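The form predicted on its own is given below as one chain in structure tokens.
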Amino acid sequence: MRALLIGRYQPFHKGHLEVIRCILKEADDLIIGIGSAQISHTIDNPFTAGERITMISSALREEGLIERCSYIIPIPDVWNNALWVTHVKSLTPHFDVVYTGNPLARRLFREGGIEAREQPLFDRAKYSGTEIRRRMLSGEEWESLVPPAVVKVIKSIGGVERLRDITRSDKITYLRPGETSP
């Protein structure tokens, strides 16, 4: 069985690589698609699509995984969810299931004759996208949320720099007297 397993993987974390074991469990082989592969450089997408493909494959490589997930496809958003099962049908090899934490996503596979399970999730509050984001921002610790291999990559491209960068304003603010920052 071929499955196929969607998600943001901003940034790629422990929890995404422990659900990548699950399903290999069940599945032969796994295609995992990369969604909003066009959004980049945004507080809650901050990484290109190459860069997420970069630390998937890094990741899956130094856990001795990279064999049986066949493909890392970038799958850019459509806007339509009548076309949206077709798009990602029309950029991925033939798959069986999929997985997806997106209740969305299973939905419209379904609708669309495509078995779709819910992923489990380990630790939710800790492996998340959005609780590693909040940690780089706020200078807390992070490094051990994703495995080395992808600390390594976001390192190398400066990505807890660029995410700070985004969040500035370009707003100018004014203190009032005595305040020392807005």
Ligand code: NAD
Second form
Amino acid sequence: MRALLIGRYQPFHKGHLEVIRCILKEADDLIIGIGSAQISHTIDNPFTAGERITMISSALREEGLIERCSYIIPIPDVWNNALWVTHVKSLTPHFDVVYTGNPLARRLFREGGIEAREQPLFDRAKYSGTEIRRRMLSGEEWESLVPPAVVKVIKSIGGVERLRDITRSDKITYLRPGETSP
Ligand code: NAD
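Can I get the form predicted together with the named molecule as well, since the one above is the form predicted on its own?
First the chain shown before, then all remaining chains and molecules of the complex.
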């Protein structure tokens, strides 16, 4: 049985890794879909699809799981939810079941006639992209929340500095006329 796990992975963290381990107890093979593949360099989505592929593939290699995850596929958003499942299917090899914790994604797959399963959440307060990006911005320790291979990728691309620069750019965008600082 081949499964699909779809997510933004901004960044890929240890919660995602645990989900993959769980799915591989039920599925023979896993496709990892990188959602919102067209978005990067924003506060919520700082990393490109290519950078996310590098993070995921190096973490899976480090954990000895890469052989069971046959494809990592970027999936850009479409601005029509009713067409999304067809769009996902057009970009991926055949899969039998989808795993997602995202309620909208789950509903869209079910309405599209595809079995959609929910997986348990692992310490969501800690293992979440939002928390990791918050820690990066506030200078707190974030490295223990992602696999060691992901730490290396983020450091090699200056990911934390990028996030801080993006935040600064966004503040400037919001200045009112006459203001010189946020
Ligand atoms: P995410 O990276 O937040 O999560 C990926 C998966 O990991 C999810 O199933 C989530 O439940 C799970 N996860 C995260 N933290 C976990 C933890 N600590 N323990 C266990 N599991 C954990 O990504 P997401 O927001 O679910 O991604 C959905 C993607 O689908 C987005 O890119 C979204 O844009 C896309 N989408 C697009 C459309 C469209 O284009 N019209 C419609 C629906 C969804």
